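Only one chain is included here, represented as structure tokens and corresponding to the form predicted alone.
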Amino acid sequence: MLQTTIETIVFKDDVLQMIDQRKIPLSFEHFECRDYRQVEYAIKEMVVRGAPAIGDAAGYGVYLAALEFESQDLESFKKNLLEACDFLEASRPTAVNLKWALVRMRKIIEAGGRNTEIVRRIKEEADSILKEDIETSLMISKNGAEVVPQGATILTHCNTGALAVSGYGTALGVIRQAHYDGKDIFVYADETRPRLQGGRLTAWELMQEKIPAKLIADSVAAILIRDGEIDLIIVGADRIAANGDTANKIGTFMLSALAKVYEVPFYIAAPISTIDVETETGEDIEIEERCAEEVTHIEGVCFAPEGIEVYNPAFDVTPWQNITGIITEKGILRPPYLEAIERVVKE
């Protein structure tokens, strides 16, 4: 059986509480979060990471920024809580859940109402946000565990476990699910420079479950994949395309590539609201770039030499043919993409 001890995102007496995941492994914190200015710090600075995580904190930020401004007159009071939405939609531009989930508070507020009723909408909407989430990772991990054949090797890429979501994970979630079943799985987290998320997050999590795994540096992949040692590869996604290309952490579009030319099957899991409709393909998906310090430094400490330029793109966008399906709430995708989730979108 599914299971969970883990609470990535709380919300109690109107105080936002998230796991601090710049601390795993080698502290557990929680980070508190009391207006909405504070949620997107924590969404910027990846306190809180995960395409479905930052939705559902993006959604409490709405409801703290509607505490602040509900003395306010309406239109005024309107007014603020819509930039608190595109302020909290800044933060991050690749993760389409953020954007979805402000799409639904933008609908309350621009519904109207008096202050007070908004308010009440906008906290059962967040709520809403964050219950789907975890029922939706956990039809993911059940719809994702029937590809996974007795005994296999599985290969997975930065962290897509209960930290990324408000429930059981989307790739990792896959792996648990079929570790739960019985089919005596083994696992290969890559460790995702430059911030480490398998690393520190992703064999965290494998370790708290007590799933047979070996933590591996990214460029040792491609001599498993080459020599047969991988079974099927699992990963997760930021934003998927009306067309299936799919933008997840940097390093998966380089793993889906050998994926393709050995024949590995490779597999994308992630929620409905991960596809963003209006983007036609992945050439129109904006990548975040970030700072030079992420790979420059470890914890603090810098090791390459001043000076240095540095190209540090969070994402890259795996092309449709080389994804062997889309593992969703909804049950899993195959190609042609376009029209598998354009039926799927409607339903």
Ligand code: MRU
The other form holds:
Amino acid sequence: MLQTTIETIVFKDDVLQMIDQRKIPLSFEHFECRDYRQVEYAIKEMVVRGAPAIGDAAGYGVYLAALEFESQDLESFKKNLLEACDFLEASRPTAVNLKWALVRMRKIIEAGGRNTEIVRRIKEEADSILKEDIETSLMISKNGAEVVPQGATILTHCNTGALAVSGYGTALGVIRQAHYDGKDIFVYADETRPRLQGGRLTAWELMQEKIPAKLIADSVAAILIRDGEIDLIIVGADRIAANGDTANKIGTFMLSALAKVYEVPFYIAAPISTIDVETETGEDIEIEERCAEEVTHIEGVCFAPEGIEVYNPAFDVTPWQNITGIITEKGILRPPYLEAIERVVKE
Ligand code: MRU
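Now the other one: the form predicted together with this ligand, given that the block above is the form predicted alone.
Below, the chain from earlier opens the complete complex, with every other chain and molecule after it.
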């Protein structure tokens, strides 16, 4: 049985409480949001991060906005709420779960009813998104375990565990499941420059779960793959286009290319909510560019020469041809993905 005691997002007494992921593992602190502006800040500044988790947070952000505007006349109430949705959506552009959660919220606002009714339905929807996220990640974990052979050495990138999903995780959920199934697995976790989600968060989760693992600098992955040390690679996703092209943390594409050259299975693990059929191919995915300090500084200390220009895309796109399978809550999709995705989103 899978277990995690990590509660990434908790909503209680009209306060959204989140584990502050900027601080782990040096300290374990919570960040509280009492209004939707604070939720937007938390998403933008990566207090909360990971595609599904930011969708969960946004849902409660809309609820906090609904509480704030509830006493207004119906027209202003709805107008302000829809603007709050736009504001939250602009916080991060690549991970589609944010947009997906807000589409669900907008439908409720636009469906009408009295203010109190809309507020109630928004709260129910935010709770459902969180609950579905937890259940979905459990299904992904179980479905994915079938591709993990006994004694496998797995390489993963970025953080895809309980911190990113408010459940068991996607790629890291599959790893957890394989570990609890007694498969005697070993994990190499990329540190994941520049924000070090692998070094700080995945390494922390692996240690919490006592899963045998080593942390590596991103550039080590190539020689491990070349030397036959990696049996499979599993990563998460921030947006999957209709043809299967997948945006994930910067560095993922490089791993997929190596996997192809050395014939190592390369899997994406993600909920169906990460598939965006309105995005035709990876070329249509907006890639978030983040600030120079993420590259020039570590823990607030600058190591680069002053004035150096920086290019810092947060994500890259892995072409569908490099992906062996996409592990979802509805099973494992296999290429060609256009048909497989069309089928699964219709179910
Ligand atoms: O910038 P981040 O930390 O939000 O990026 C997270 C990732 O790229 C994850 O791999 C992805 O969201 C999948 S999380 C289940």
